[in-house]
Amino acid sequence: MSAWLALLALALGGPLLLALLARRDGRFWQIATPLAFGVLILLAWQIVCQGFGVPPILLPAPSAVARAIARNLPMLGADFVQTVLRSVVPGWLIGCGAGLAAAIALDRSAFLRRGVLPLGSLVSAMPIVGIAPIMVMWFGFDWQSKAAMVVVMTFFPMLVNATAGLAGTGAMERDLMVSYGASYRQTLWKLRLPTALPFIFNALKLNSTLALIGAIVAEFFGTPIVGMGFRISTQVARMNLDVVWAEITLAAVVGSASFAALALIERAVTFWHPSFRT
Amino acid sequence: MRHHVLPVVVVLAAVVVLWYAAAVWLNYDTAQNLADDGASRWDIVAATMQQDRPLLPAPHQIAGELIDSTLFRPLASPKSLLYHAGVTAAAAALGFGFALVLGVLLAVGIVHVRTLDRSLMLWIIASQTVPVLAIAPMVVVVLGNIGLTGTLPKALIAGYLSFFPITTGMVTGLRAPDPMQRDLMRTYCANGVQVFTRLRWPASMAFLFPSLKVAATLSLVGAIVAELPTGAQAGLGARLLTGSYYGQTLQIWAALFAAAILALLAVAVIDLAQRALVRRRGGRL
């Protein structure tokens, strides 16, 4: 009964609070409103789990997840090292680097570009996660196969985006560079790469999520006994959903933090871009 | 269009040639071990393209497996790839439907209600930085516990994965009309509903269709990954999983190509719908 009342209070008071917050202007309130929304959702989740006695094998309460995180910190740390530091980061760096290099190489030949680009967007449209079992077969159970998976997943989005970015310079600007007597290298470095930066950052941000997904899904197909994907699949089988949610929280934090970090770097590097000028 | 045909054909041919070379290179060791003592080098090279469980199947083997498992098996048998593709496509299509409804509703809400705009948008973006596919196994297992099995859990994952591009595309699209056009509607004395149906909705279509194409492939990926964890018996994801357990590489590659073909078909259907709409509107989206 009290759970119904609490939920009712939340359903009435929550939107009211949000509406009040949303009417304020300024940077602080723009961040406070979504944060308040998140807190309200967590509250509702906790009330539902506790008040209606939802069995923890269906949905553990946020407090149970927090306890699971506190209890398993060393294990989460080991999984983080295995999945993020060993698989995702090297794979993401190699995949994005190779994609960018390929885009710059393709850029010199219009023929190759016309041939590769449709195929590149075709491959980006394919469910690439499906090659995970093949990567595990080729590169073994350890992090190498996951990193290889991440390389394949991140290569094509970067190729397609960077090519679009490199093609984005106007004829006037290129004419200006020619009239300066600039070499190919100078034009690339001073004009075309900076113009392509928003596209490249777009691909970097997209790829940061894709890379995490790729590594975790590849771990479903076989791993040493550590890693976020391994932990999720084994703990689901044992019905320890609080540990699974702890891993999901870790994945969400890693995903959001890398996205936010890239967005900050983008702001600092492409401060001149119209979308950031105020 | 013809401008593009020759380069694409050349690059495709190069990919196929490289593929054969890679197949010979990767399969050479196993072929050598299996070959008779007196076998010449060319015999071994020929053998690399005919193994049952090659490390990398040659393109013609994949094509053969695809044709064999689609055309020459009864449609209802679990050996037919068409049956598995159908199971996955049904889940993906249902999920795509969910995503379309949810995505458009969210976008309409976000554009019209300031509170929703302020509080939801950040979480919608954050929801995509979470590796959604990582939750897929858990969602399937949990929904299985409360009696929901089969297509629906997979469709839910496919929908969660694919609503994002639709929402963001529609938000951009519904906001696309500039102040001049909105002022014009105001001078016509149009009310809110009319502004929505006559100006915002038509303007958003140019943004909706590219988002739909992205969403269609995402929902397919979601459906396939959702089939992995439960040891599902049917679907392309299940084919991938059993193929990887038993080392049936041909089966894995055939399932992969089937998934790619499904994705292309989905994009083609959306493209047809887009063309139909363009024609109805007199040649403009």
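Superpose the two forms; the largest set of C-alphas matching within 1.5 Å is the rigid core. Every value quoted in this text rests on a predicted model; they were computed, and no experiment measured them. Residue numbers count along the first chain shown, from 1. What changes on going to the form predicted alone:
- Relative to the superposed core, L18 shifts its CA atom by 2 Å or more between these two forms.
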Contents of the next structure:
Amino acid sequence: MSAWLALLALALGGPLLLALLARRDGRFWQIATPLAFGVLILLAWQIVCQGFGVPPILLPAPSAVARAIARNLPMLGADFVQTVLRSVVPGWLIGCGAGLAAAIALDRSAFLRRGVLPLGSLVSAMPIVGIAPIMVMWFGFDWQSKAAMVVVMTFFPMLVNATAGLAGTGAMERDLMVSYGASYRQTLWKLRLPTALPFIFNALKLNSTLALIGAIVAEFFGTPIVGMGFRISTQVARMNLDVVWAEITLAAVVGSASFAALALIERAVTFWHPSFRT
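Starting from the form predicted in complex with the partner chain above, please write out the structure of the form predicted alone.
Shown below: the chain alone.
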């Protein structure tokens, strides 16, 4: 009965608290509102697990996950280094950089654009679980195969978005650059790339999460005895669900932090864009 009462109080008081926070202006309250929502979700999760006796093998309580994180900090740190620093970051940089360079090359040739862009949809539709074993066979069991997997996953989203951004300049702006006698390179650097920046940052933010997913899934198919994907697969087999959720929490924090960092950089670089003028 106490669990039901706690859930009822949370269901009644939670929306009221969020409504009060949402009415306030200022950067602090904009951050406080989603944080309060997250705390309410965790409270409801804790109440359900403890109050209704949910078996930890099905769903561990947030307190159990927090204890698992505190107990396994060195292991989580090693997994972070292996998966994020050695696989995700190099693969993300190479994939996004190559996709942007390919988009600039395709921008010069309509023939290549018509031939290559449809392949982006084809590769994007390929299942990760089908590509990952191939990458492991080609590049070995260490981080190189995971970085290659990340390159495959991030290349075409950047290519498609950057190509659309480069084509997004208006005819009047292009005609003005021609009237100034600007070369293609000058038009590219002073007009087309700045106009394409919102598209490029959309691809960077999307790829920041795709890269993490790709690296973790690739680790299921072969890796040294370290890494977030390796840890999830082995701890599930051992029924240590609290450690699994600790790894999931780490992945969620890393993905959210990278997305937020890129969003802040985007706001600083593309402050002139109409979406940031309000």
